[in-house]
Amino acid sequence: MHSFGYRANALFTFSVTALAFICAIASLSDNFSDQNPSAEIQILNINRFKKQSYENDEVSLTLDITADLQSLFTWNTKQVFAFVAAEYETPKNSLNQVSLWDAIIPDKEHAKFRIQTSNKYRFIDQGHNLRGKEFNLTLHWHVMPKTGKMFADKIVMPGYSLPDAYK
C-alpha cells in the first residue's frame, strides 16, 4: 500500500491541477461576453488658462462626464479603473497625454454615472503650446478580473480646442 505522504501528495497535486483548469476556463469565458461601453464628455467651462511664471501653460476645466461601463462587468470582474486623459500633439512630441480625472469602479451598480467636476489633476504643458490647440478627450479603462488577464481599452472623443488667448 501507499504511504500517507504519497496519498496526500497525489490529492494535493490533483486539487491544484483541477483549480488551475477551472481558473483557465473562467478566464476564457470572459472572451465571450458582449462589451459595449459608452461615454460622452463635455467641457462646461474653461476655469483658468494661463501661462505659469516658468513658461508652462496651465488649464483648469470643468468637465461633464457621462459613462455607462456596466457591460464591462461579468462574474469575473473585481473592479474597473477608469480615467479621462487629454491627448494632443506638439512639435516636440507626437503624443502628449495628461490625466485629468480618474476613478475606481468597484461594482456594476456604480458603473453607470454622470459627474460634473474640475480636472482632478493639473493640465500643464511643458512649454507654451496649448493656445489654440486642438485635443482629444479619451476615456480609458482597465478591467481587473478576479482571475485571468487584465485588459484595457478606450473611447476617443475628438474635436475639442483651447482658446487662442490666455484668460
Second form
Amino acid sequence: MHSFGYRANALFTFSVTALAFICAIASLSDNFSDQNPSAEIQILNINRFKKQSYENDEVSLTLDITADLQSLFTWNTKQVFAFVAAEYETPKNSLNQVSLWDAIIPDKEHAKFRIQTSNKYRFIDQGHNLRGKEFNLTLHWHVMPKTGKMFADKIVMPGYSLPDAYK
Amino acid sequence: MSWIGETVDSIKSIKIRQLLTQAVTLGMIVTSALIIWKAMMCVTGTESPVVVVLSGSMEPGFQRGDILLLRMTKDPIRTGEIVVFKIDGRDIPIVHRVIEVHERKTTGKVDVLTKGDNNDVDDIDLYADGQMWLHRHHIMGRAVGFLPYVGWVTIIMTEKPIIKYLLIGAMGLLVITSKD
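What about the form predicted in complex with its partner chain, after the form predicted alone?
The complete assembly is shown below, putting the previous chain first.
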C-alpha cells in the first residue's frame, strides 16, 4: 500500500480530477460575464455583378465593417472568431447563408475595429436569383475558450439589397 | 519423481478463487468503461462524442492534440458552426467550420460548404470527386466544448503503437500481481 506504484497512481488520479474540476469551473465562470457587443456594416460599393459561365450569379462587394466586441473577452477566452454572412431567400431555397469575410480576434485590444474590405470569399448563388435581391448581413461571433464550453451569437442587420441589373 | 509432485502442488496452490475474482474485476472495469462510452453516445446524439484534433487546419483556436466535445441535435445546420464530418469512403473525421449553407424549401435538405480557419481555401478539394457540397448525413456532430492538450495521449498511442502495447502490458501486469 505504500509502494511507489500506488502512490504514483493516487497522485495521478487526484491531479486529473482536480484539473477536470478547474476546467469545469473556468467554463462556468463564462456564464456570468456581461456581454454587449455592437456592430455596423455599410456596403461601400458593388464591384462586380455578373452571371458566371455556368449560370450562377456572382457578386463582389466592398464592405465597411465597424464592430466593438471587447465585452466578449473574459479571462477564459482564447480567441473570438468573427465573420460576416449574407442571408437571403430564393424561390428554390428557404435560406441561403454565404460567408463573406472572417477574422480571428486574438485579444481584447483587437476587438474594437473598423475595416474596409472586399469580400474574402466569393458570393455565388445557386442559380441566378440575385438581381434586386434583398438580403441581411449578419455579424456572427464564436467565442473559443481556453477550456470548456464554446458559445456563439450574432447581430442581424437587415435591409441591404443588390442592384436590379448586372454590371 | 518428487519434483513432479512439487510442481503439481505449486500449481494447486495458486488460489483459483483469487484469480477468478481478479479476472471478474478486470471485466467489470472494462464493461463499465464501455457502458459510460455508450451512454455518452446516447446523451450527445452522435457516434463519437469526443474527437481529437489531428491537423493544424483550425489553428490558433484548436491545436493538434486538443479534444473536442461533440453534440448532434436536429437543429438545422447554420454558418459558423464547427462541424465534424466524414467524407464518403474515408475514415478520418475532419473538424472545420461551415461557411456556406443553402437549404431547400421543399425538402429541408441542406448543401453545406466548409473551410478550416487556418486554410486559405474552402474544403472543395477535400470532398469526394465531383462532390460540391456536404449534406446532413455526412455531418457527425457539432463541436460544443473544448479541452486543451488531453488528446496527445491518443495521438501518441496511434502513431507509436508500441507505447499502447507497453501501457496495456503494464496494466495487465499490475492487475495480475496485485495482492488484493
